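Form predicted on its own, single chain, as C-alpha coordinates, below.
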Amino acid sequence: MLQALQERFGIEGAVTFVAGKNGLPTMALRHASGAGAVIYLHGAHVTSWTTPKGEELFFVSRESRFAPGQPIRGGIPVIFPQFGGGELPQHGFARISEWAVLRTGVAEGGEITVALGLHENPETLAMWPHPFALELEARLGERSLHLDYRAQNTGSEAFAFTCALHTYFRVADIRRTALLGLEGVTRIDTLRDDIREVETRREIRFDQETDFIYESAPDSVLLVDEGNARKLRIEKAGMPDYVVWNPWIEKSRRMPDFGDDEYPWMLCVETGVMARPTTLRPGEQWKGTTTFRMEA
(Lines of atoms letter the chains of each structure in order from A and count residues from 1; the text may use other names and numbers.)
(Lines give C-alpha, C1' and ligand atoms only; values in the text may rest on other atoms or scores of the structure.)
Protein backbone atom coordinates (compact mmCIF):
# COMPACT_ATOMS: atom_id res chain seq x y z
CA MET A 1 0.00 0.00 0.00
CA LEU A 2 2.70 2.49 0.97
CA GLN A 3 4.68 1.82 -2.20
CA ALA A 4 1.59 2.34 -4.36
CA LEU A 5 0.80 5.60 -2.56
CA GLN A 6 4.36 6.78 -2.93
CA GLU A 7 4.41 6.03 -6.64
CA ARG A 8 1.13 7.85 -7.24
CA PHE A 9 1.25 10.74 -4.75
CA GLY A 10 4.80 11.01 -3.41
CA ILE A 11 6.87 14.11 -4.17
CA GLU A 12 10.62 13.83 -3.76
CA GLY A 13 11.80 15.84 -0.77
CA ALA A 14 8.28 17.07 0.02
CA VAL A 15 5.72 14.24 0.51
CA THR A 16 6.72 10.76 1.63
CA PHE A 17 4.46 7.86 2.60
CA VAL A 18 5.76 5.88 5.57
CA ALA A 19 4.50 3.50 8.23
CA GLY A 20 3.49 5.34 11.37
CA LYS A 21 2.84 3.93 14.82
CA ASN A 22 1.57 0.35 14.76
CA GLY A 23 2.11 0.35 10.99
CA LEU A 24 -0.65 2.84 10.19
CA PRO A 25 0.06 4.63 6.87
CA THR A 26 1.12 8.26 7.14
CA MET A 27 2.16 11.17 4.95
CA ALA A 28 5.33 12.98 6.02
CA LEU A 29 5.46 16.54 4.68
CA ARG A 30 8.69 18.54 4.47
CA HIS A 31 8.83 22.19 3.49
CA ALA A 32 12.00 23.59 1.93
CA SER A 33 12.54 25.65 5.10
CA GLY A 34 12.70 22.48 7.20
CA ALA A 35 9.19 22.83 8.63
CA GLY A 36 7.32 19.55 8.73
CA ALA A 37 4.01 17.81 9.34
CA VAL A 38 2.76 14.25 9.69
CA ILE A 39 -0.74 13.19 8.66
CA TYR A 40 -2.25 9.76 9.31
CA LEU A 41 -4.73 8.41 6.77
CA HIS A 42 -6.55 7.08 9.84
CA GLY A 43 -8.88 9.99 10.58
CA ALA A 44 -7.02 12.37 8.20
CA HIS A 45 -5.29 13.11 11.46
CA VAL A 46 -2.45 15.65 11.63
CA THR A 47 -0.28 14.42 14.50
CA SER A 48 2.75 16.67 14.10
CA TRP A 49 3.62 20.19 13.01
CA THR A 50 7.21 21.24 13.49
CA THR A 51 9.05 24.52 13.00
CA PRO A 52 12.05 24.85 10.66
CA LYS A 53 14.18 24.30 13.79
CA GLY A 54 12.36 21.04 14.53
CA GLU A 55 10.29 22.27 17.51
CA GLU A 56 7.01 20.39 17.92
CA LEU A 57 3.88 22.54 18.06
CA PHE A 58 1.23 19.84 18.60
CA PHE A 59 0.63 17.61 21.59
CA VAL A 60 -0.01 13.86 21.28
CA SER A 61 -0.48 11.77 24.40
CA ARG A 62 2.02 9.00 25.06
CA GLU A 63 -1.01 6.84 25.94
CA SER A 64 -2.76 7.42 22.60
CA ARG A 65 -4.06 4.36 20.80
CA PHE A 66 -2.90 4.20 17.23
CA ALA A 67 -5.28 1.47 16.09
CA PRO A 68 -8.12 0.97 13.59
CA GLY A 69 -11.46 2.02 15.03
CA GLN A 70 -9.80 4.04 17.82
CA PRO A 71 -9.30 7.83 17.95
CA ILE A 72 -5.83 9.33 18.24
CA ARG A 73 -5.47 11.48 21.35
CA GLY A 74 -3.79 14.70 20.26
CA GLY A 75 -2.84 16.54 17.10
CA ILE A 76 -5.95 17.49 15.11
CA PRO A 77 -8.86 15.04 15.33
CA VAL A 78 -11.34 15.76 12.53
CA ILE A 79 -14.85 15.81 14.03
CA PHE A 80 -17.96 14.98 11.95
CA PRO A 81 -20.97 14.74 12.01
CA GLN A 82 -21.37 15.05 15.79
CA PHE A 83 -19.37 17.18 18.18
CA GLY A 84 -19.34 15.67 21.68
CA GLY A 85 -21.68 12.92 22.79
CA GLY A 86 -24.98 11.78 21.34
CA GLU A 87 -26.40 8.94 19.30
CA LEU A 88 -23.12 8.38 17.45
CA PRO A 89 -19.74 7.47 18.93
CA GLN A 90 -18.14 10.37 20.82
CA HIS A 91 -17.26 13.11 18.30
CA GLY A 92 -18.70 11.10 15.40
CA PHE A 93 -16.99 8.71 13.03
CA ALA A 94 -14.68 10.80 10.82
CA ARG A 95 -11.79 10.64 13.29
CA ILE A 96 -11.91 6.82 13.40
CA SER A 97 -12.41 6.24 9.66
CA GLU A 98 -9.84 5.49 7.00
CA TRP A 99 -9.52 8.39 4.54
CA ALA A 100 -8.25 8.29 0.95
CA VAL A 101 -5.51 10.47 -0.53
CA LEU A 102 -6.98 12.72 -3.22
CA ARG A 103 -4.01 14.81 -4.37
CA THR A 104 -0.63 16.25 -3.43
CA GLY A 105 1.37 19.13 -4.81
CA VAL A 106 3.79 22.00 -4.28
CA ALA A 107 2.45 25.52 -4.83
CA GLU A 108 4.40 28.26 -6.60
CA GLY A 109 5.24 29.82 -3.24
CA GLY A 110 6.63 26.53 -1.98
CA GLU A 111 3.71 25.44 0.21
CA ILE A 112 3.22 21.67 0.39
CA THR A 113 -0.42 20.80 -0.35
CA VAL A 114 -2.15 17.50 0.35
CA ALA A 115 -5.84 16.56 0.36
CA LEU A 116 -7.70 13.59 1.82
CA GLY A 117 -11.31 12.53 1.39
CA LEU A 118 -13.99 10.43 3.05
CA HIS A 119 -17.48 9.48 1.92
CA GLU A 120 -20.24 7.25 3.20
CA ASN A 121 -19.69 3.51 3.44
CA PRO A 122 -21.64 0.61 4.97
CA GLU A 123 -20.17 1.33 8.42
CA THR A 124 -21.11 5.01 8.45
CA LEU A 125 -24.55 4.36 6.95
CA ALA A 126 -25.28 1.89 9.72
CA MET A 127 -24.65 4.68 12.24
CA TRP A 128 -25.88 7.72 10.30
CA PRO A 129 -28.05 7.13 7.21
CA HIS A 130 -26.80 9.98 5.01
CA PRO A 131 -24.55 10.04 1.94
CA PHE A 132 -21.83 12.69 2.25
CA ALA A 133 -18.39 13.70 1.04
CA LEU A 134 -15.70 15.20 3.27
CA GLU A 135 -12.41 16.74 2.19
CA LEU A 136 -9.53 18.00 4.30
CA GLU A 137 -6.80 19.92 2.49
CA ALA A 138 -3.63 20.85 4.39
CA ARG A 139 -1.08 23.44 3.24
CA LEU A 140 2.26 23.56 5.00
CA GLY A 141 4.34 26.74 4.80
CA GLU A 142 7.53 27.88 6.49
CA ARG A 143 5.67 29.32 9.49
CA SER A 144 2.07 28.28 8.91
CA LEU A 145 -0.30 25.36 8.57
CA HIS A 146 -3.57 26.01 6.75
CA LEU A 147 -6.54 23.64 6.70
CA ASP A 148 -9.56 23.71 4.37
CA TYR A 149 -12.39 21.51 5.62
CA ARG A 150 -15.37 20.77 3.36
CA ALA A 151 -18.57 18.77 3.81
CA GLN A 152 -21.05 18.07 1.03
CA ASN A 153 -24.49 16.49 1.11
CA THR A 154 -24.44 13.97 -1.75
CA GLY A 155 -27.76 12.40 -0.84
CA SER A 156 -31.42 13.19 -1.50
CA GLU A 157 -32.40 14.39 1.98
CA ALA A 158 -31.19 17.29 4.12
CA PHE A 159 -29.03 16.57 7.15
CA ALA A 160 -27.79 18.57 10.13
CA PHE A 161 -24.29 18.24 11.54
CA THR A 162 -21.71 19.71 13.88
CA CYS A 163 -17.98 19.51 13.23
CA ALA A 164 -14.59 20.66 14.48
CA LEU A 165 -10.85 20.64 14.08
CA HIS A 166 -10.09 19.53 17.65
CA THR A 167 -6.55 20.92 17.83
CA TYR A 168 -4.19 20.04 20.71
CA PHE A 169 -1.34 22.55 21.08
CA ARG A 170 1.83 21.65 22.94
CA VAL A 171 2.76 24.19 25.62
CA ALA A 172 5.58 24.28 28.13
CA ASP A 173 3.29 24.85 31.13
CA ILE A 174 -0.49 25.38 31.07
CA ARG A 175 -0.14 27.70 34.08
CA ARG A 176 2.04 29.98 31.97
CA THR A 177 -0.23 29.94 28.94
CA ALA A 178 -2.76 32.56 27.86
CA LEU A 179 -5.40 32.92 25.14
CA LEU A 180 -6.28 36.41 23.90
CA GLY A 181 -9.09 37.66 21.68
CA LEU A 182 -12.29 36.32 23.28
CA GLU A 183 -13.22 39.15 25.65
CA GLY A 184 -16.90 40.04 25.27
CA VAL A 185 -17.85 36.72 23.60
CA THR A 186 -20.65 34.53 24.98
CA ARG A 187 -19.26 31.28 26.33
CA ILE A 188 -21.05 28.03 27.17
CA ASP A 189 -19.62 26.35 30.27
CA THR A 190 -20.09 22.62 29.69
CA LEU A 191 -18.84 21.90 33.22
CA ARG A 192 -21.74 23.89 34.73
CA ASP A 193 -24.82 22.63 32.87
CA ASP A 194 -24.09 24.66 29.72
CA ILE A 195 -24.63 27.98 31.50
CA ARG A 196 -24.09 30.97 29.19
CA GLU A 197 -21.94 33.88 30.34
CA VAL A 198 -20.02 36.71 28.71
CA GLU A 199 -16.25 36.32 28.83
CA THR A 200 -14.85 39.29 30.74
CA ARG A 201 -11.16 38.40 30.68
CA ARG A 202 -8.77 40.00 28.20
CA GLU A 203 -6.38 37.10 28.84
CA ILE A 204 -7.80 33.65 29.53
CA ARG A 205 -5.48 31.77 31.88
CA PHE A 206 -5.72 28.29 33.36
CA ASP A 207 -5.64 26.93 36.91
CA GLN A 208 -8.40 24.29 36.76
CA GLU A 209 -10.35 22.07 34.37
CA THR A 210 -11.68 24.20 31.51
CA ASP A 211 -14.27 23.30 28.87
CA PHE A 212 -15.86 26.35 27.20
CA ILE A 213 -17.60 26.77 23.87
CA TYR A 214 -17.22 30.35 22.62
CA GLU A 215 -20.05 30.89 20.14
CA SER A 216 -20.06 33.30 17.19
CA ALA A 217 -16.52 34.25 18.14
CA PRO A 218 -14.00 36.51 16.36
CA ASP A 219 -12.03 34.90 13.55
CA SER A 220 -8.63 35.48 15.16
CA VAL A 221 -7.20 34.63 18.58
CA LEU A 222 -3.66 34.54 19.93
CA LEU A 223 -2.17 31.66 21.94
CA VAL A 224 0.72 32.81 24.14
CA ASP A 225 3.01 30.03 25.37
CA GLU A 226 5.24 31.90 27.80
CA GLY A 227 7.32 28.87 28.76
CA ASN A 228 8.46 28.40 25.15
CA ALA A 229 8.52 32.16 24.38
CA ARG A 230 6.11 31.36 21.53
CA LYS A 231 3.04 33.05 20.08
CA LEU A 232 0.64 31.30 17.70
CA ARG A 233 -2.08 33.09 15.77
CA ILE A 234 -5.23 31.02 15.14
CA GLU A 235 -7.43 32.31 12.33
CA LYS A 236 -10.71 30.84 11.08
CA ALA A 237 -13.41 31.45 8.49
CA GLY A 238 -16.78 29.75 8.04
CA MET A 239 -16.35 28.19 11.50
CA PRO A 240 -18.23 30.32 14.04
CA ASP A 241 -17.09 28.76 17.31
CA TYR A 242 -14.08 27.87 19.43
CA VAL A 243 -13.76 25.28 22.16
CA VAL A 244 -11.09 25.88 24.79
CA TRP A 245 -10.29 22.76 26.81
CA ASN A 246 -7.84 21.38 29.34
CA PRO A 247 -8.80 18.30 31.41
CA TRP A 248 -6.65 19.21 34.46
CA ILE A 249 -5.97 16.58 37.12
CA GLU A 250 -9.09 14.54 37.84
CA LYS A 251 -10.34 14.15 34.27
CA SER A 252 -6.83 13.25 33.11
CA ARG A 253 -6.95 10.32 35.51
CA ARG A 254 -10.30 9.20 34.09
CA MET A 255 -9.14 9.10 30.46
CA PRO A 256 -7.43 5.78 29.60
CA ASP A 257 -5.69 7.20 26.52
CA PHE A 258 -4.26 10.27 28.27
CA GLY A 259 -1.37 10.30 30.75
CA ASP A 260 -2.27 11.31 34.30
CA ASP A 261 0.53 13.89 34.37
CA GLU A 262 0.22 15.24 30.81
CA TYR A 263 -2.34 18.02 31.27
CA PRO A 264 0.29 20.77 31.96
CA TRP A 265 1.70 20.34 28.45
CA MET A 266 -1.39 20.87 26.31
CA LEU A 267 -4.23 23.21 25.50
CA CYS A 268 -7.01 22.53 23.00
CA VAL A 269 -8.19 25.50 20.97
CA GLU A 270 -10.71 24.01 18.57
CA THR A 271 -12.43 25.66 15.62
CA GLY A 272 -15.72 24.52 14.17
CA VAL A 273 -19.52 24.44 14.17
CA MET A 274 -20.22 23.35 17.73
CA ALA A 275 -22.73 25.58 19.51
CA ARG A 276 -25.53 25.02 16.97
CA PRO A 277 -25.80 22.49 14.12
CA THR A 278 -25.79 23.59 10.52
CA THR A 279 -27.99 22.00 7.85
CA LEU A 280 -27.08 21.02 4.30
CA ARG A 281 -29.76 20.42 1.70
CA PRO A 282 -29.09 17.90 -1.09
CA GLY A 283 -26.13 19.02 -3.18
CA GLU A 284 -25.10 21.81 -0.80
CA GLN A 285 -21.56 22.20 0.51
CA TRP A 286 -20.14 23.72 3.68
CA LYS A 287 -16.57 25.00 3.95
CA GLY A 288 -14.54 26.09 6.94
CA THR A 289 -10.89 27.14 7.11
CA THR A 290 -8.37 27.39 9.92
CA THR A 291 -4.84 28.75 9.74
CA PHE A 292 -2.17 28.39 12.42
CA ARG A 293 0.65 30.92 12.14
CA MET A 294 3.79 31.35 14.21
CA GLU A 295 4.18 34.98 15.25
CA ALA A 296 7.12 34.46 17.59
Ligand code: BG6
The other form holds:
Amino acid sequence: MLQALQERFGIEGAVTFVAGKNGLPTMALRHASGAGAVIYLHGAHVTSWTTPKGEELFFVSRESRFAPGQPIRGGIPVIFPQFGGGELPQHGFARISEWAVLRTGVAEGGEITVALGLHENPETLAMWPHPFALELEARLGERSLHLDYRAQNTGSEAFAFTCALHTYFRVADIRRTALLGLEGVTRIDTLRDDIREVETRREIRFDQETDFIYESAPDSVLLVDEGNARKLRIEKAGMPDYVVWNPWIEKSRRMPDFGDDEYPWMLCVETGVMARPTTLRPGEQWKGTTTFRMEA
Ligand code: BG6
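Mind sharing the form predicted in complex with the ligand? What's above is the form predicted on its own.
What follows is the whole complex; the chain from before opens it.
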Protein backbone atom coordinates (compact mmCIF):
# COMPACT_ATOMS: atom_id res chain seq x y z
CA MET A 1 0.00 0.00 0.00
CA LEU A 2 2.75 2.46 0.94
CA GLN A 3 4.56 1.76 -2.29
CA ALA A 4 1.43 2.32 -4.36
CA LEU A 5 0.76 5.59 -2.52
CA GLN A 6 4.34 6.69 -3.00
CA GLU A 7 4.21 5.99 -6.72
CA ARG A 8 0.97 7.85 -7.19
CA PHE A 9 1.29 10.74 -4.71
CA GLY A 10 4.92 10.90 -3.51
CA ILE A 11 6.98 13.99 -4.36
CA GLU A 12 10.71 13.60 -4.05
CA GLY A 13 12.07 15.45 -1.04
CA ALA A 14 8.62 16.87 -0.18
CA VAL A 15 6.00 14.13 0.37
CA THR A 16 6.96 10.62 1.45
CA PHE A 17 4.68 7.78 2.49
CA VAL A 18 6.01 5.88 5.49
CA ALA A 19 4.77 3.43 8.10
CA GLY A 20 3.75 5.27 11.25
CA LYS A 21 3.11 3.80 14.70
CA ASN A 22 1.85 0.22 14.50
CA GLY A 23 2.46 0.31 10.75
CA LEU A 24 -0.37 2.78 10.06
CA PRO A 25 0.20 4.59 6.75
CA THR A 26 1.35 8.17 7.11
CA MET A 27 2.62 10.93 4.90
CA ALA A 28 5.72 12.90 5.88
CA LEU A 29 5.86 16.44 4.52
CA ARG A 30 9.13 18.30 4.22
CA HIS A 31 9.31 21.99 3.27
CA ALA A 32 12.50 23.32 1.65
CA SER A 33 13.12 25.40 4.82
CA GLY A 34 13.33 22.21 6.88
CA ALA A 35 9.83 22.58 8.40
CA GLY A 36 7.94 19.29 8.52
CA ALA A 37 4.60 17.64 9.24
CA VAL A 38 3.31 14.10 9.62
CA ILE A 39 -0.24 13.11 8.68
CA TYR A 40 -1.84 9.73 9.37
CA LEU A 41 -4.41 8.52 6.84
CA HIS A 42 -6.22 7.19 9.93
CA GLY A 43 -8.41 10.19 10.79
CA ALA A 44 -6.52 12.51 8.35
CA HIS A 45 -4.72 13.18 11.56
CA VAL A 46 -1.79 15.62 11.67
CA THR A 47 0.41 14.30 14.49
CA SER A 48 3.47 16.48 14.06
CA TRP A 49 4.42 19.95 12.91
CA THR A 50 8.03 20.98 13.26
CA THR A 51 9.82 24.27 12.66
CA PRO A 52 12.84 24.56 10.38
CA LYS A 53 14.95 24.18 13.55
CA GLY A 54 13.19 20.92 14.34
CA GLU A 55 11.09 22.11 17.31
CA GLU A 56 7.84 20.16 17.70
CA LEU A 57 4.74 22.34 17.98
CA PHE A 58 2.11 19.65 18.58
CA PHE A 59 1.58 17.45 21.62
CA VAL A 60 0.89 13.73 21.24
CA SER A 61 0.45 11.61 24.37
CA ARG A 62 2.96 8.85 24.92
CA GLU A 63 -0.08 6.72 25.91
CA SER A 64 -1.97 7.39 22.68
CA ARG A 65 -3.44 4.50 20.81
CA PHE A 66 -2.54 4.17 17.16
CA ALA A 67 -5.07 1.62 15.99
CA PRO A 68 -7.98 1.31 13.58
CA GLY A 69 -11.21 2.38 15.24
CA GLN A 70 -9.41 4.33 18.00
CA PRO A 71 -8.72 8.05 18.13
CA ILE A 72 -5.17 9.37 18.38
CA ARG A 73 -4.58 11.48 21.52
CA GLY A 74 -2.82 14.61 20.30
CA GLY A 75 -2.01 16.46 17.09
CA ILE A 76 -5.17 17.49 15.23
CA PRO A 77 -8.14 15.12 15.59
CA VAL A 78 -10.63 15.98 12.84
CA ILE A 79 -14.11 16.05 14.34
CA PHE A 80 -17.28 15.40 12.31
CA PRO A 81 -20.31 15.19 12.36
CA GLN A 82 -20.70 15.54 16.14
CA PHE A 83 -18.55 17.58 18.48
CA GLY A 84 -18.51 16.06 22.00
CA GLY A 85 -20.99 13.47 23.24
CA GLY A 86 -24.36 12.46 21.79
CA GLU A 87 -25.87 9.71 19.71
CA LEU A 88 -22.67 9.03 17.80
CA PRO A 89 -19.34 7.98 19.27
CA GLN A 90 -17.76 10.88 21.21
CA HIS A 91 -16.52 13.52 18.71
CA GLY A 92 -18.03 11.61 15.76
CA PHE A 93 -16.48 9.15 13.34
CA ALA A 94 -14.13 11.18 11.12
CA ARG A 95 -11.24 10.83 13.57
CA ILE A 96 -11.57 7.05 13.65
CA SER A 97 -12.13 6.53 9.90
CA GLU A 98 -9.57 5.72 7.22
CA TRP A 99 -9.25 8.64 4.80
CA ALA A 100 -8.03 8.53 1.19
CA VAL A 101 -5.30 10.67 -0.32
CA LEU A 102 -6.82 12.95 -2.96
CA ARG A 103 -3.83 14.97 -4.18
CA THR A 104 -0.40 16.27 -3.29
CA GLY A 105 1.61 19.14 -4.72
CA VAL A 106 4.11 21.92 -4.20
CA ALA A 107 2.67 25.42 -4.65
CA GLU A 108 4.54 28.20 -6.44
CA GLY A 109 5.70 29.76 -3.19
CA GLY A 110 7.04 26.38 -2.08
CA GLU A 111 4.19 25.39 0.28
CA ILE A 112 3.62 21.64 0.40
CA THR A 113 -0.06 20.87 -0.19
CA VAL A 114 -1.80 17.58 0.52
CA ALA A 115 -5.50 16.77 0.55
CA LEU A 116 -7.34 13.85 2.09
CA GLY A 117 -10.97 12.87 1.71
CA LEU A 118 -13.64 10.83 3.42
CA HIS A 119 -17.15 9.99 2.33
CA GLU A 120 -19.94 7.84 3.65
CA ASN A 121 -19.40 4.09 3.84
CA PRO A 122 -21.43 1.22 5.32
CA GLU A 123 -19.98 1.88 8.79
CA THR A 124 -20.78 5.59 8.82
CA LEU A 125 -24.23 4.99 7.32
CA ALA A 126 -25.00 2.50 10.09
CA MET A 127 -24.31 5.28 12.63
CA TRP A 128 -25.49 8.32 10.70
CA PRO A 129 -27.74 7.88 7.64
CA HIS A 130 -26.31 10.67 5.47
CA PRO A 131 -24.13 10.68 2.37
CA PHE A 132 -21.38 13.29 2.74
CA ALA A 133 -17.95 14.23 1.43
CA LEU A 134 -15.25 15.66 3.69
CA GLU A 135 -11.98 17.12 2.51
CA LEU A 136 -9.04 18.26 4.57
CA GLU A 137 -6.29 20.11 2.75
CA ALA A 138 -3.09 20.87 4.66
CA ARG A 139 -0.54 23.43 3.48
CA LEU A 140 2.87 23.51 5.09
CA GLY A 141 4.96 26.67 4.81
CA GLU A 142 8.21 27.72 6.45
CA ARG A 143 6.52 29.05 9.58
CA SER A 144 2.88 28.16 9.04
CA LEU A 145 0.46 25.30 8.74
CA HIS A 146 -2.86 25.96 7.05
CA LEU A 147 -5.89 23.65 7.14
CA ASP A 148 -8.77 23.96 4.76
CA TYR A 149 -11.70 21.83 5.93
CA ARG A 150 -14.80 21.21 3.79
CA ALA A 151 -17.98 19.22 4.25
CA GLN A 152 -20.51 18.62 1.53
CA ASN A 153 -23.97 17.12 1.65
CA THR A 154 -23.98 14.64 -1.24
CA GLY A 155 -27.33 13.14 -0.26
CA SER A 156 -30.93 14.12 -0.92
CA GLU A 157 -31.91 15.26 2.58
CA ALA A 158 -30.62 18.08 4.74
CA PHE A 159 -28.37 17.25 7.69
CA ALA A 160 -27.06 19.18 10.68
CA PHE A 161 -23.55 18.76 12.03
CA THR A 162 -20.94 20.13 14.37
CA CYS A 163 -17.22 19.80 13.67
CA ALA A 164 -13.77 20.84 14.80
CA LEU A 165 -10.06 20.77 14.31
CA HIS A 166 -9.21 19.65 17.84
CA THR A 167 -5.60 20.84 17.97
CA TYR A 168 -3.27 19.87 20.84
CA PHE A 169 -0.42 22.38 21.15
CA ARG A 170 2.77 21.41 22.91
CA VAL A 171 3.77 23.90 25.59
CA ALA A 172 6.72 23.90 27.98
CA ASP A 173 4.53 24.49 31.05
CA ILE A 174 0.77 25.13 31.10
CA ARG A 175 1.28 27.39 34.16
CA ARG A 176 3.43 29.63 31.99
CA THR A 177 1.09 29.67 29.02
CA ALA A 178 -1.39 32.37 28.05
CA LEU A 179 -4.10 32.72 25.45
CA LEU A 180 -4.93 36.25 24.24
CA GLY A 181 -7.76 37.59 22.14
CA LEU A 182 -10.92 36.26 23.81
CA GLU A 183 -11.76 39.12 26.19
CA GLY A 184 -15.44 40.09 25.87
CA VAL A 185 -16.44 36.80 24.20
CA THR A 186 -19.29 34.68 25.61
CA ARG A 187 -17.96 31.40 26.94
CA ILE A 188 -19.89 28.26 27.81
CA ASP A 189 -18.38 26.46 30.80
CA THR A 190 -18.97 22.77 30.18
CA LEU A 191 -17.60 21.99 33.66
CA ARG A 192 -20.34 24.12 35.31
CA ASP A 193 -23.61 23.05 33.65
CA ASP A 194 -22.89 24.98 30.46
CA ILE A 195 -23.22 28.29 32.27
CA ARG A 196 -22.73 31.24 29.89
CA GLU A 197 -20.52 34.12 30.97
CA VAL A 198 -18.53 36.84 29.29
CA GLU A 199 -14.76 36.28 29.38
CA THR A 200 -13.23 39.19 31.27
CA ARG A 201 -9.57 38.20 31.07
CA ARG A 202 -7.29 39.81 28.53
CA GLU A 203 -4.83 36.98 29.11
CA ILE A 204 -6.33 33.58 29.86
CA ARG A 205 -4.06 31.57 32.16
CA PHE A 206 -4.39 28.03 33.50
CA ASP A 207 -4.32 26.66 37.04
CA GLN A 208 -7.17 24.13 36.95
CA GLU A 209 -9.22 21.92 34.62
CA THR A 210 -10.51 24.11 31.80
CA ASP A 211 -13.17 23.26 29.22
CA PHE A 212 -14.76 26.33 27.65
CA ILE A 213 -16.55 26.86 24.37
CA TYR A 214 -15.93 30.43 23.18
CA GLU A 215 -18.92 31.22 21.03
CA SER A 216 -18.84 33.38 17.87
CA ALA A 217 -15.32 34.42 18.74
CA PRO A 218 -12.84 36.65 16.87
CA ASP A 219 -10.91 35.01 14.05
CA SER A 220 -7.47 35.47 15.59
CA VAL A 221 -5.99 34.51 18.96
CA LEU A 222 -2.42 34.33 20.22
CA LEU A 223 -0.97 31.43 22.17
CA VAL A 224 2.02 32.48 24.26
CA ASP A 225 4.24 29.64 25.44
CA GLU A 226 6.58 31.48 27.79
CA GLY A 227 8.65 28.41 28.69
CA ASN A 228 9.63 27.91 25.05
CA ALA A 229 9.71 31.66 24.29
CA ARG A 230 7.22 30.96 21.49
CA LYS A 231 4.24 32.89 20.17
CA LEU A 232 1.82 31.14 17.88
CA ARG A 233 -0.96 32.95 16.04
CA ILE A 234 -4.14 30.95 15.45
CA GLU A 235 -6.40 32.31 12.71
CA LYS A 236 -9.71 30.91 11.59
CA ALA A 237 -12.36 31.70 8.99
CA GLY A 238 -15.80 30.20 8.46
CA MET A 239 -15.61 28.58 11.90
CA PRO A 240 -17.36 30.58 14.61
CA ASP A 241 -16.08 28.99 17.82
CA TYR A 242 -13.05 27.87 19.82
CA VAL A 243 -12.82 25.26 22.55
CA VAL A 244 -10.05 25.74 25.09
CA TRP A 245 -9.29 22.58 27.03
CA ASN A 246 -6.81 21.20 29.51
CA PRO A 247 -7.79 18.13 31.56
CA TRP A 248 -5.59 18.99 34.58
CA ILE A 249 -4.91 16.36 37.26
CA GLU A 250 -8.07 14.34 37.97
CA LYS A 251 -9.31 14.10 34.41
CA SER A 252 -5.84 13.10 33.19
CA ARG A 253 -6.02 10.16 35.58
CA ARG A 254 -9.38 9.14 34.13
CA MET A 255 -8.15 9.10 30.53
CA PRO A 256 -6.52 5.75 29.70
CA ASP A 257 -4.75 7.09 26.62
CA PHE A 258 -3.17 10.10 28.37
CA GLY A 259 -0.31 10.06 30.88
CA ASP A 260 -1.17 11.25 34.41
CA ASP A 261 1.76 13.69 34.33
CA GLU A 262 1.30 15.01 30.78
CA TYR A 263 -1.26 17.80 31.29
CA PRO A 264 1.38 20.53 31.91
CA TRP A 265 2.74 20.05 28.39
CA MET A 266 -0.38 20.60 26.33
CA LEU A 267 -3.21 22.97 25.61
CA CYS A 268 -6.03 22.33 23.17
CA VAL A 269 -7.21 25.37 21.26
CA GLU A 270 -9.83 23.93 18.94
CA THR A 271 -11.51 25.73 16.06
CA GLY A 272 -14.86 24.75 14.63
CA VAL A 273 -18.64 24.75 14.77
CA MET A 274 -19.29 23.63 18.34
CA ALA A 275 -21.78 25.90 20.09
CA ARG A 276 -24.66 25.17 17.70
CA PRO A 277 -24.99 22.87 14.68
CA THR A 278 -24.97 24.11 11.14
CA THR A 279 -27.25 22.67 8.45
CA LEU A 280 -26.37 21.66 4.90
CA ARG A 281 -29.10 21.17 2.36
CA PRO A 282 -28.60 18.65 -0.47
CA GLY A 283 -25.61 19.66 -2.59
CA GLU A 284 -24.47 22.43 -0.23
CA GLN A 285 -20.91 22.75 1.01
CA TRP A 286 -19.46 24.17 4.20
CA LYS A 287 -15.91 25.43 4.43
CA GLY A 288 -13.78 26.46 7.40
CA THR A 289 -10.09 27.28 7.54
CA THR A 290 -7.52 27.50 10.30
CA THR A 291 -3.95 28.75 10.03
CA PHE A 292 -1.22 28.40 12.63
CA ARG A 293 1.64 30.83 12.28
CA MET A 294 4.81 31.07 14.33
CA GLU A 295 5.34 34.69 15.34
CA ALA A 296 8.38 34.15 17.55
C1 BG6 B 1 -12.66 18.54 24.20
C2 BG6 B 1 -13.87 18.56 25.07
O3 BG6 B 1 -12.97 19.12 22.98
O4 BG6 B 1 -12.26 17.20 23.97
C5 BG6 B 1 -13.55 17.85 26.37
O6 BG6 B 1 -14.28 19.88 25.28
C7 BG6 B 1 -13.04 16.45 26.09
O8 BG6 B 1 -14.70 17.81 27.19
C9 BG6 B 1 -11.87 16.54 25.14
O10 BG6 B 1 -12.67 15.84 27.29
C11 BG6 B 1 -11.27 15.19 24.76
O12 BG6 B 1 -12.21 14.34 24.22
P13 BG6 B 1 -11.80 12.88 23.84
O14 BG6 B 1 -13.02 12.21 23.30
O15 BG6 B 1 -10.72 12.97 22.80
O16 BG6 B 1 -11.30 12.22 25.10
